[in-house]
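Here you get one chain, nothing else, as structure tokens; it is the form predicted on its own.
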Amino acid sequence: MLTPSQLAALQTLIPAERIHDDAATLERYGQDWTRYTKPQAAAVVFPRSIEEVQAVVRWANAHAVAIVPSGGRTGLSGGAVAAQGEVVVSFERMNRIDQFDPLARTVRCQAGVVTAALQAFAREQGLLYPVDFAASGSSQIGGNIATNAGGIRVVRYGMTRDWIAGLTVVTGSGELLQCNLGLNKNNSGYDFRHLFIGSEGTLGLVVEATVRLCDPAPPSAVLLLAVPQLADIMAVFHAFRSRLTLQAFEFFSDQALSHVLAAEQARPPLAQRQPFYVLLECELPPSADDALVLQAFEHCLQQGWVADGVLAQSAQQAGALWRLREGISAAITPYTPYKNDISVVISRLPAFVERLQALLEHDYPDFEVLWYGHIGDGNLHINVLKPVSWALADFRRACEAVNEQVFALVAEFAGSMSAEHGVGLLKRDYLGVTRSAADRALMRGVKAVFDPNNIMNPGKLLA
């Protein structure tokens, strides 16, 4: 808790109402997804512009007190976690989306904006904000620039990085900085945007930003497909986007598919299960039909690639079938997974997935993993689901022990440890995996610069 006078300073700067430190608050607020660190904040408070977050900064490097930011708290990786008496800085009030500019395809919009709500204002507009996953509903625009959000459509768009035009942010110290003004062109020096987004809140809060809307994505069609051999999925890739250009490509294992089906109490989307799909979804060429669509199937079935397929015939049963792969995290969360987010380049895919599932099938002979992830841009996410007898602590470091050759495996193929659900806390012990000592100085370096107290997020990224 915070001390009498640490409060009392604080409500000169912040009303008493949006500073809360009740348990049931402080429970929500001060985690994300991850369940293996109880939080443990002193206080959370909701700012409600740009002032008054630079007050609670300047308050927090007076009176000593580190700093958690909260946006939709979606994050897979600890990196919202308040377990060291932090305040937390939710900015679910600053939710405004204004200064729309409909030359430069551009909006403003405070950090506090959900993820859909921004989707939705530019679909008013006639336009595409692309940047998509499982948690828009929930998750905010400026955790997805602390964590350079991925998702869905990577293969197409790519990450969140690529759609901030500008961003303003408070950092450590207090400093308010304009960063690139919203500017296509802009060679005056460091970029410090690219410093902040997938900072995860170590060097300062992103307060606003300048996003990019581009034309509406053309029609589209969705597939899902069975793949009996998990090798041959790249395969796949790569039959269909030397036809079509590709919006996604998705794919999960039958393990995660059964855990879908049965949270949603549905029925299989195909008539022979098979242990891997495919799901995809691509452009359709002007006045143009299916035909490029099945060709492409009809050649991955003569090949033996794939064994079966739906092609969705409807909006509806496009939409059902997105469903069975963005509803695994949700059916899976009661089993407390232990999630890796790993990545390599496309090209080394198929040899890197043999040795891996070798090495899952070897050392986790008593758990159910469940592979899924958008292997499009070469990005897997590997679930180990938690007995129902096993303690938490006793599960995690389980996992833990076998994470020491899966990284191994990850650091040979010169992939990264994170591909984007970020470092936080229950990954920044294996952040040397993919950045070497030589980055890793440097980027306590640049913390120093912008965070000379250490207040900001510390622990999270780097130890």
The other form holds:
Protein chains: 2
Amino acid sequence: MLTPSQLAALQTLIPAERIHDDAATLERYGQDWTRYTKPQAAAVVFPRSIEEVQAVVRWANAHAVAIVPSGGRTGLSGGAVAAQGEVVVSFERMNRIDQFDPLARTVRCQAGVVTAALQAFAREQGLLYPVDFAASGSSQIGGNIATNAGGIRVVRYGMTRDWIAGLTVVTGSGELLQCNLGLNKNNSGYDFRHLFIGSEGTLGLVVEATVRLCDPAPPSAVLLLAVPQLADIMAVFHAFRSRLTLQAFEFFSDQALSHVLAAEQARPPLAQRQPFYVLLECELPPSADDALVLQAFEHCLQQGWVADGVLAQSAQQAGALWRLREGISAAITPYTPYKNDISVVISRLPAFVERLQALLEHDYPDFEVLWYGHIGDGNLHINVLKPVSWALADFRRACEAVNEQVFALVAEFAGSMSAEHGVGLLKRDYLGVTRSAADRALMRGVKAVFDPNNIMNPGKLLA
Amino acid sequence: MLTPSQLAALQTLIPAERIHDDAATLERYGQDWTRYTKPQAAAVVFPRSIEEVQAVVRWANAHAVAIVPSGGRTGLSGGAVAAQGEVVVSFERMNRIDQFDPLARTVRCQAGVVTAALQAFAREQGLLYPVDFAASGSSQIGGNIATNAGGIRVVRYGMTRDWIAGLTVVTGSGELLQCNLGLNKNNSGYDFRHLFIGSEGTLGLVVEATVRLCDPAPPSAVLLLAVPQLADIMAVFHAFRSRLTLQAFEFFSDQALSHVLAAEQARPPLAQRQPFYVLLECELPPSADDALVLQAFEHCLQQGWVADGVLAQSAQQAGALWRLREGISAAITPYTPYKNDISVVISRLPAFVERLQALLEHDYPDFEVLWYGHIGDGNLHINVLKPVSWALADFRRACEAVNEQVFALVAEFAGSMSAEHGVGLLKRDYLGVTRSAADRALMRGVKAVFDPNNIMNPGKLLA
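Now that we've seen the form predicted on its own, could you pull up the form predicted together with another copy of the chain?
All chains and molecules follow, beginning with the one already shown.
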């Protein structure tokens, strides 16, 4: 809770109707999609301008109050959780899209613009904002930048990082920085834009961004393939990529499929069940015929990499296939899954998964473990489902005990302990898997430069 | 000059035959392609391993000796000049290409690999390393990364930054950092890879990189277009880009053309001379016919944006057209050109150039000023030629006097004071054009984190 004098000072900067501290608001804005931490925000502030954001940050420095930035709160690692009496700065009221530049094909967005709104705006201009993921309907561009959001099109379009031409941030000390100015080419010193992208609100607040748009995607084919052996998945990847441009290359296990089918009361997409499935989308050549797609598919069948498959014959059917992949996360939410989101270099993925599978079968005999992910990027989501009878805290402890071995394996394969979800609160203690002690010391040094009083999302990412 | 005890200590780390201090070597390795500063290196060291680089950096810290990293020394802003008794660390002996990963389509290179060697290696694998520029035959991948090299294909493929999947660096304090590990997706804290890319050797030394390769470019058409009005150039850009994928969109003035024609004793490429030319290369659709190219060209002719043009009918003719653009730099080298390398957002380019042209005509009545550049990226190279009768120092001073107004205009248009050449020594005092005082203070803070004793290329980029 803020002291009366802290609150009075804040009210001189932000009108009282945009400072909330009722229980419902504190609860709602004090957490993200993770459910492992009890929210304990002191207040929620809704600035409407960059100047107001700067004023709040300066106030926070003067009063030694910590800030948690808040976008769509769809994060999966507790990066936007306020559990220590922080003030939440919500960007909901800063959601203007302006300054579309058709020649440069960029658009300026305030941090609170919802991803889906940006995607819709791009479509209206005959263009595409290609970063897309399950939370697009709620997530905000500022949060996407802070977490370098990835998703289902990374194999084709890269991460959020690749689409930010300019970034306006308020540093932890309240300075306003213009990073890269929307330029295509700019070699004038350290690129702080990329330092802020993925920094999870620990260096400062993203207040505005100049986002690149691109040509709409060409017509594509969507296939679901049944893969008996996980070891063959990268061969399937290669068979398609060597013939066609991949738009997506997703993967899930039969167990994951079962959950989606149950949740959506849908029928199995293929007559035959197999342990693994690949959902792939590839661009069709301008002639728009399926010849190369069928050629790649036939090749995979002949080699025995694929046992069965279906090529969507309509947009509706393509949508239905996509739902099998995109529905997994929602289908398993009731099981409070413990999520690990890891990546390795794709050529090492089969060997890595084989070792990981053996490890999990050995160490989680009692838990159901689901596999899915953006396997064309080397990114695997491992979800451990909580048995109904287990208490959440016990379950988390049990999962964390197994993490030691999982992450030792990630380290052995020189992988990342967080491919796209970020580190936040939930994975903070595993940062050392991917970043050495010297590296983490440098991270702390850099944080101190931008946030000398450690008021920006303290305790997230770095201990 | 090193003291006997400094040298003795160094010789315990690096064999004496790889520590040079003869005048010719000091002269050769003490400078880059700029010719404004007298080289004054103390010694040149040729490490052969990462361990040796680390040893040299630790030695430099212990003995308070400054280091200048040295790649192909093709820089144009004095970033690799040793003018204050520094020890030059050359990466010539660290030029191994290894660990090609065909599935991930990456290759690991030591810092000293020459760009052209990497390009050739990629071709041998049926792939492409698409970053290309005039100095590719000498420049090294480590230097490319330190300066975020751009060049002629940025409009299609981006800068060096976009092709680095992993980076191994030795920081200013001698720590070895592995940045991003060659991963596609990795959200595990601050992305120091991007901080080092473009940092001009001021934070540490790039020793190894994992570079991405891509599919070879499809067949393309090369055109030279004569453009009477500079103001119409972006309309030409739009006419082609809306129909075709651009591989390059380059620009030069008729005066620049005259110099190339004289230097190469070539004939004018078009019957009619016009004040400006565009050299463009665009991908042909799979049918490989020119219909869309001709459609775009006809449209530009009809609109009066283009007065004349030629479409290369053979690879040889395409090469000849390209030489008109690529030959400019060499053709004007005898005039010791004073170079400015600036960029603005492309939609603002015509208005910017109009203002700049008026300014230069007014302020440089006695000097010949040439324009050329990668205009599809908003990047303009302005070259002021030294009259034979002027002394170099006087000429530089005269140019710097005009810089004040040029850069004030760049600032007014929110552009970059260095689009691709970097800041180095030559442009250091103009960094404030693009980076605010607060921003520069943060840069100094970050440098102190990575290089606490300020031994890494001191005086470059930051004063």
